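Take a look at this single chain, the form predicted on its own, given in structure tokens.
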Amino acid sequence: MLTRQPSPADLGRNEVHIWQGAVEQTLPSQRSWLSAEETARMERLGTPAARAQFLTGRVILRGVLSRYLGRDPASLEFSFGDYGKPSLEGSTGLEFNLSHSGDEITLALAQSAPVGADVEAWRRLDRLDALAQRCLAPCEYAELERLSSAEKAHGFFRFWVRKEALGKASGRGIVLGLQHCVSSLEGPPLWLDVPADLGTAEDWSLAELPLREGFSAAVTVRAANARFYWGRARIESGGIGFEKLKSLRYSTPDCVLGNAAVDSARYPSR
């Protein structure tokens, strides 16, 4: 059941409040938050699913920012880094990422933070080992090998989540160099390495979300040992409505496969 309350101010220092939505109608109301420039790029693209998608995606950011904030979400005005990360104009301190692929949209969002969100529908890979190859660093790319035929495509695109959601944490995306951004599948997701202007692994926090069969998504966030909180967001007829938070927690260690968000006490989050 979807709230009002979601108690958004208190998102904490090392925290992660991480809201996941899908495509879905909005209201004349709440298109009308979108900026000119906005609006100007949704109309510039070819397809209604993908004007459909970028419509839902901005709709969500600016209804849920402005909770965040206590502001008009129309009022929210946007910069760009030199790769073209959004941020809030103004000193807020609220650092946020926005991932949509298919009908799954991802939002996350963190205080004084940098934070880097990821999701991607599966789709049919022609060359896959290449394509491995050339993102994968040794261990990974090893570790991908080990899989079944049926398991590598899902395999990759885990990995390839957590890489894109560090390299949009940092502002410069693939530049990065995403043989230098390794983990593993194997336990709870943790960083082994990252590029050597980023820090050092243990500086960064990673999580992957239960998102239905078919997609992968991941979000990092350089805090070390931060905790993830999830939940879903919907357009509503009054704004957005919110479902209560809940704690992303991580199964047994040696999980091969993931399958680690749960919602459990037994296992700390990571």
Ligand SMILES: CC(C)(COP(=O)(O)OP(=O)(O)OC[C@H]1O[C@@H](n2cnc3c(N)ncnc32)[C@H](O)[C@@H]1OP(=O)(O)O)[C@@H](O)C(=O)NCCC(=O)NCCS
Given for the second form:
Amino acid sequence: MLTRQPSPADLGRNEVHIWQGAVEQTLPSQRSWLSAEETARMERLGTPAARAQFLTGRVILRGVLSRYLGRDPASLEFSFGDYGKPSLEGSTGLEFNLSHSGDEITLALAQSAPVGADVEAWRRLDRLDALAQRCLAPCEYAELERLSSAEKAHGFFRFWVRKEALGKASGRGIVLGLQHCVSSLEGPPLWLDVPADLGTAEDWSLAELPLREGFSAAVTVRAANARFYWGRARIESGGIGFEKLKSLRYSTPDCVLGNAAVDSARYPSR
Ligand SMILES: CC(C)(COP(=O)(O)OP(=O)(O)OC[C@H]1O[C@@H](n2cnc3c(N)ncnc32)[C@H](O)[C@@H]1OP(=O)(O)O)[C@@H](O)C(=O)NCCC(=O)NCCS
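Given the form predicted on its own above, what does the protein look like in the form predicted together with the ligand?
And the full complex, kicking off with our chain again.
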């Protein structure tokens, strides 16, 4: 059941709101929210699937941000960092990052703190070992080596989305130097090391999202001990519908695997 949440006041400092969307195959009327540049970019994309993914991402981005800012979705303007990271024009204090893969969209929001999100649909990786050696820190590679061959690709994607999320929070993406973004798949997600110019690992918080089989996703924010909330946003006629946000926590059995779990005690409806 989607409700008309949230209000802008809901996003506290030291909190991250994560909105998950599903790619709509039919182009919604909200496409009129896109700027001329966004529409032109969408039309240049080669396949209907790529256009649908881009459009849904933009509609969710504009629809969600407009709700937090109390503004018309079509009125929002963006500027771009040196490596292309979009941010809101003007001093709103609201930071965001968008990611899309397959039919999943992930949008993370934070107050005055750099935030990064990455979602990846699992796919066959032909040269997994070479890729892992190039992208993972030695301790991460050793951890991956201890997994069964069936678990290795999944493990790699879990490392990968964390690193991409940190790269995206920094604005530099994969240029950041992925081997220096170090975590462990065991225990609650947290950074063991980050590139020196991003401060210390303790300055950052990290979450994995409990998506369905076939997807990995992570969000990270430059805030110590941040609280993460997660919910679905859906395009509806005339706007965006919001599910109630649920707290992400790490329960004991999942903790062993390092997986995020939704706080089902607080939100029994899930
Ligand atoms: C940009 C990059 C992070 C995208 O990662 P990806 O896994 O392919 O795609 P995702 O779906 O996770 O993220 C794409 C979204 O991230 C945002 N984004 C774009 N550039 C970004 C950046 N440098 N940092 C953070 N977020 C960025 C945009 O909202 C983009 O959405 P859009 O394609 O609908 O505009 C990745 O390609 C990268 O690291 N590139 C290196 C930087 C670079 O070479 N940029 C080229 C321009 S100088």
